[in-house]
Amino acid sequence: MTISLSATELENLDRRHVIHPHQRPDRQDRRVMVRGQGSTVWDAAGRDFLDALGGGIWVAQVGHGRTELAEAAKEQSLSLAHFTTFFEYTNDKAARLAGRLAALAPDHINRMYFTNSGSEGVDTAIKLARLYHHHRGESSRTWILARHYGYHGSSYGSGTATGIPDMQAAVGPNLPNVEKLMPPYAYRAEFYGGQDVTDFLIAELTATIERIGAENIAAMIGEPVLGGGGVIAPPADYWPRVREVLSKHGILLIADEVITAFGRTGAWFDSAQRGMQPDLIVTAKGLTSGYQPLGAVLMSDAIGETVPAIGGSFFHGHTYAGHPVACAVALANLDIIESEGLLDRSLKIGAGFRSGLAAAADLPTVGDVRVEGATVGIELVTDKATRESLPPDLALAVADELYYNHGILTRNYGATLVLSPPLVFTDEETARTSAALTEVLARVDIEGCRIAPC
């Protein structure tokens, strides 16, 4: 029997037992969500709030509340709760899964690997890419480059690759031989020395492999998108052409899609309209719209086929890889994607926030707007001329402010704001928080470093 516990009661039992990721000791509130329909999500109080946020981390495509998604687990749970792949076992849903997601990738990636997480598949695709290479007798390759910037997960390998220095502080050595190069940031002209931003990126690419060696080089992980960076897009120029110097040196390109896959920029893979020709792809949040926790590292036939092949076997596992409730679940997500036509979508709202937010991009504080089909990412400066970043506490200032004020659910990364609404978003909710956003940014007070009363 479940005992109704009141909001404080929650909270405090939050408090008292529950470690939660980038909590911050002066930060002690909690905010403890019980319901969701859509993009509306419910507190322990009765509260309501617009989730423009995805559950709070780039997922929920498909929104919350989806009876669909409900079913299908259940009716797999009752059938088959769980049963493992390793050895030469299966179940019906990882099978047909996996048929589904090589339907949807690029013509040249038809096998995979389940797991549980973004993290988990990052860590896989950089073993995997070390394997690829040790089987073909170039045991030297194990390098693996990154950019500062980007985000690719917590665990030891993900986040070594994790181009955030927070991510690798106090925990002793971290993964060997991982080397950070310069994102494609447009905005930050200041990196590049007044040289084009792809021109730039090629010669320190080229000039860091020919110091390590391409002999020694076994990757290089990127995010089509810079998700936690900030919603940074580049030249349509660099993936191409870090592709062509890559290929040249037998080098493999990771793709992380683990926020950009399955329709969060307009597509199923973000990596194939950016020229990356990946690989491999990490992928996880939008694979179940976050209803059951499930990730794929989606990899070409050549890595397929070599590593277990000539390795023996693939000596690598997680315990609920291809969990059968997991995959029943990710395949009723996918439909629901297409049969409500959810990529259309995810650039509809995308175009209904660059028209909502113009007006804000006009404001002293607001640098950049940045959007990429249902993702938005707005960079705050104490000044327009010289792109000085606005301090991280005033931009959670304005956050909160949207919190508590609006009913409006965001998030910030430094400086920049970021969106990551579902991808149900309506036309409504869209011009809400447009409206919200650009509200709260005229109060920005950056003397008094607070957000000024209405």
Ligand code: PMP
Second form
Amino acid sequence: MTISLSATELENLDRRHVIHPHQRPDRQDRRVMVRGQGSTVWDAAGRDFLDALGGGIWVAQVGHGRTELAEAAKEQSLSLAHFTTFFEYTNDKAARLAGRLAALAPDHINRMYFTNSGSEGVDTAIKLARLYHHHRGESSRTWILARHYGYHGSSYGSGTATGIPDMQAAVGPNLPNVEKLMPPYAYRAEFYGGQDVTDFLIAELTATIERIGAENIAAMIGEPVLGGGGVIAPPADYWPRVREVLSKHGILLIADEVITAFGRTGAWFDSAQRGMQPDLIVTAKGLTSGYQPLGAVLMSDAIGETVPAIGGSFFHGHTYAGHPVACAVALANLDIIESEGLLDRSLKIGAGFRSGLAAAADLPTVGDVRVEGATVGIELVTDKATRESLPPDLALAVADELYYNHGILTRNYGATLVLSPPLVFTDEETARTSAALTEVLARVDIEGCRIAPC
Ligand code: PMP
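The form predicted together with this ligand, contrasted with the form predicted alone above:
The complete assembly is shown below, putting the previous chain first.
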């Protein structure tokens, strides 16, 4: 029996006992969510919010409260709640899901390893890249190239590859042999000293390979579109040219598609539409729309055939890899994305934000509005001409104002406000979110470091 607790009691329990990811000691309010339907969520006090953040963390692709996914979980729990995929065992849902993903992925990708999260997927991909070279007699290839502003997770490997120094501070030693490159961030033209962004970055990549030695580098990892870094898409020639340089030097390319895969930017795999041709693709979030913790690392035939075949064994494994309930939910989730045309819907949401935010783009504090399908980054500045970043706490105040006074969920990542709504967001919800954002952004008081009252 569940004892009913008031909203305040739940908040107090949480405050007393729960350690939150990326918790800040100066933020003591608690937002206890208890229910969701479509793009709306309700807190413990019964207040409704428009979830323009996809479960707060870039998920909820098919929307909240989907009966089909609950039914899939229930049915699978009753028939077989878990059976491992360790050794030669498997279960029917893991096998089916792997086949389904192979059919969706580019032709050269037919094998996958299942995880519970994106971080585990990135660690797995790093290990696979090193193992691949080891089994081919190139054990010196251990270095991983990653990028500033990249986000890859919180485990030691993925956390080290992440380009946020705070995540590596005070917990070292971190994973050795990880080198960070500059990101393709056209709005920050000052990073490239007046040069073409891609030319600059290709020169940097080439010089880095020369310095470390191609014979010592296993892989480069990157999000096709930087997500947590602020929804930053590269120039069209960036990934094709990076791929070309890496191929020339036998270096693998890992696409971290934890955010972008399964429709967020309008495609099953964003890497496919940016000419990335990755050897490994890391996925998670959208695979189940967040209804179950599940990820998959998709690998090229060259890696899939080399690592298990030549190496004999793959000494790596998670108890819940290929969990049948999670895989059953993923299958039902992919069915919905396909049957409801959510890849196209994602692009329509993007078009709605592009027009809905046109007036906001002219506001003095809005430096750049970046829309990539159903995800948006609004970079805030104190001065449009100098592009000096708005203090992150003021960007957070914008998100707070939207939360408390408009009932809309958004979040700042540094000076960039991010939206990643469910792919079932309606035109009306897109328009309402755009109007509320415009209204709040017009009240940013830089001098007073606050949001001016209405
Ligand atoms: N890669 C990317 C691009 C992500 O955005 C995230 C999480 N937001 C991760 C990896 C890590 O995934 P998880 O939090 O599931 O470990």
